[in-house]
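Single chain ahead, written as structure tokens, the form predicted alone.
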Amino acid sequence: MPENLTRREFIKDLGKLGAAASLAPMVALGEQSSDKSVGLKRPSFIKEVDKPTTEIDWDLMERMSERERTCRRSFVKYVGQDRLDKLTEIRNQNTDKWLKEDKPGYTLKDVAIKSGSGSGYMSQSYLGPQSAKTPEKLGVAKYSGSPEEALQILQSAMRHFGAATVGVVELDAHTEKLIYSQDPDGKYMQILDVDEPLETDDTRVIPKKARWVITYTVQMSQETLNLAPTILGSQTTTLTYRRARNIQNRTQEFLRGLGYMGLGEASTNATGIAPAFGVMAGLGELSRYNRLLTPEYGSMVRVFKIITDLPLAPTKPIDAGLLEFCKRCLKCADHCPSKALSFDTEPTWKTQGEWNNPGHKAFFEDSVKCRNYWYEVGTNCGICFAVCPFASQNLASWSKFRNYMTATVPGFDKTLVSIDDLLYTPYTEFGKPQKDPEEWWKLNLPDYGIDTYQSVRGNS
């Protein structure tokens, strides 16, 4: 029983749930597919909006250097070399000790599958393979469909390549600020009035005519990430990033075959701020754990970007009640072993450190605390993703009911969290996986541990 809900209160709320559940046929009617966004089918209770639910002050927003400001690349700047050396020693000692102790989630088979998950991917580059024959080479005119038609075929192609959801952000004086000023590998990102993209030893040039940022998600395995923070749990993230590299390469070649450029991420988390582009593209809303939270897959996605000059119909931000839900739900913060996540009741303009980009209201995280814990457990953790109430697949009637109530009845959020505690979060001990890692090896999971039909079936 959750500590913040007495048995009497819980039974009372279950009564309310029973009454609400009797409206299930009406909820089903509310889940008729909507095609307000071209090619993106969603329940009608997910509203398209002109502005994202995250408040933005574009005047305060600035282009930031991924290389010099994020904890991913500049952790040593925030903790110092001595501390980093000590953390590295702790990580190596812990993982070696747990391997020899045969600790579940850190055993030899777990380490081996992590190695396998990190293999078998295409190389990643800004300009792409550039091997597809262009329309000019084929002796035909380049693709000339309308922006809506172009979006439709792009989404169809990318879904076929393995993307989960696909949206588009049009670059303007505001959204250009979401492009990094400097990529993770140290190259400066310039947006110039030139005909062709350019890459040198220290610079990448984005032509001003490339106005559209294709933003897409790739599913992670919810069943596998339940094993966070172990090595076995973290390898689903590794696998997802490797699959995304293949999707990027194939999309770059698809765009080249149509007669257009596809400027991809040259390395992990490059080009621009992924959660921000995901929010602006309407793929989800910004969450308490300060990452993208989606209606289709909850927290079980990673987000990627490709810039193109193919004119595409932009997709609009959405309001699915997710940010409002996060204001009342504290599960990710409660379960965070490093206490890096915010317990505030409302998002704030005040950042936690230089690693946060100003100019928007958010539940800003303490990335230094988070990264310290990564070294302690020897992985990228992921507990905040795993315990999110929306991490569960949207296949059960309960999930559909939860999504509908989240979008339409905000006052019911705390009850939904309490039910999720009972159904999906048996353990509250810091750093303990929600399921037994040894049992994972006995499961009969689908390909990649994900259901590729999930969003289609969920909205049919």
Given for the second form:
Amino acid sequence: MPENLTRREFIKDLGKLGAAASLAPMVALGEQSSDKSVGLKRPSFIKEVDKPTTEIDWDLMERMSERERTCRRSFVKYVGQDRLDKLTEIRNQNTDKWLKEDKPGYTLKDVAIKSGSGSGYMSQSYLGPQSAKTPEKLGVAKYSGSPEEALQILQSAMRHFGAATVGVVELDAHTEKLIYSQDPDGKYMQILDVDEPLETDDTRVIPKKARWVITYTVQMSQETLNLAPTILGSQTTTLTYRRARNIQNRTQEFLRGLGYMGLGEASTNATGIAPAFGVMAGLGELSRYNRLLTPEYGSMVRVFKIITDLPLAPTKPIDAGLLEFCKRCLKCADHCPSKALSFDTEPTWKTQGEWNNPGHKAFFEDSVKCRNYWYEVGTNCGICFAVCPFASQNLASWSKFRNYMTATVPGFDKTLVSIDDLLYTPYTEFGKPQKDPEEWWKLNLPDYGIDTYQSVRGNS
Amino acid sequence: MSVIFWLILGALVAVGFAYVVKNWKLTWYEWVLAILGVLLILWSVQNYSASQLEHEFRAATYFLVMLGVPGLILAAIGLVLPAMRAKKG
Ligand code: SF4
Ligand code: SF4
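Could you present the same protein in the form predicted together with its partner chain, rather than the form predicted alone shown above?
Time for the whole complex; same chain goes first.
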């Protein structure tokens, strides 16, 4: 008697058949797509390079303490308690006065939207939510794609979560120096030969096997940051940091779901030096305002990192002509109300203060002057981000022409700056926003005030 | 700007050039001027409309003036002379 298939076996076999049938085109497709390079899709005039455009002397570099050295955490050390108290008083008086005067950008609705932008986010942590079902729990093997495939799915997932560009830096004896020795909350960051990450009252341990630093940007709203240094202008930064927390949590869960660890920033600006990782991952170049300048969004991004043990194909640094452009453009330095930015024609090894990490050639900024101004205006300013010629929405094909010329004909840079002045940045009184904040409320801006097609369109 | 707008504009330009080929005789330098002029006009239209979307109204106006006006002048030089010749002939 022939054996009959039970209904269950029948369905199972049917599934196998279906899988075999659907596998054929997938294999063919797989062969095609494996020829394509993974990583960021960019126009060919943006060159991948072995060494970043910023010169680095790794022997001079040491891991730095975020807590002890940056102006964010140690401002009082640089200015003294009396000065800080005075500045806090000035800030409170100014913002209170401007609120009551209904000063554009500081009105009740501007303060209210800032409160809204600053809320509604997941809390962030080093180890992440730890709630995704692991492959072990699901009874399957952990993800085992090649480093290139892993990067591809990671980029897709993270862009789906809201990241703009995603790159990877592999940790080695050099790049480990970009990890803070101490996080903003004072915990020491140790890289040890252990199997699992660990967090105690005073330490965070990064297992040596977690070699890959996922570095990603999150877009800010260019139209909104045009209103810097007002409260309305600054809240796009607030919103971006909150969105980044959600992206971090989701990525940590995604990695856990694949069977790997995702060690996130325990607080704002934790783990490592963001612009440095951005440069090494090829997300952009170091600029005159000493932050990451990207080919896709210019200055309109914030940079974040997550460390993982999922083997990922590292992305290479780039040369899009941006640092060269900065040598000939002074817009951010010119417009900076506190004159905190460098006016030098070339980057230098000489730092401005302890808040800068030596070991690379840069246009180092005077962070103390910058912070002083932040207290004066009651926000984190952002004028230098807003006036940059690359802070544009790139809908006008002029922007493509500008990017092409920047990457290929440095001799044209000064002309591009003059044209940008004429088109976009009529010189305003110092500290005044470039556009009328009251008009912002009448605009029909896209979700989050950003154009999520910007990088896709830029590469088409 | 919508694809349909560019299709219509492209069709108009194509019809225009077809008419010129059929009815007028252009020297090589008139062709160069006419094509350059039309390209500049199209570029100014794209930058103008995109700048409106970007809320960069000042830039939009400058694009019209800086690209559109030279475009019009070049196209006019390239097309007016052969048009006059055609009329005379
Ligand atoms: S944030 Fe403002 S004060 Fe600070 S460097 Fe930029 S423009 Fe200057
Ligand atoms: S404003 Fe000019 S100098 Fe400053 S970052 Fe942008 S391109 Fe560089």
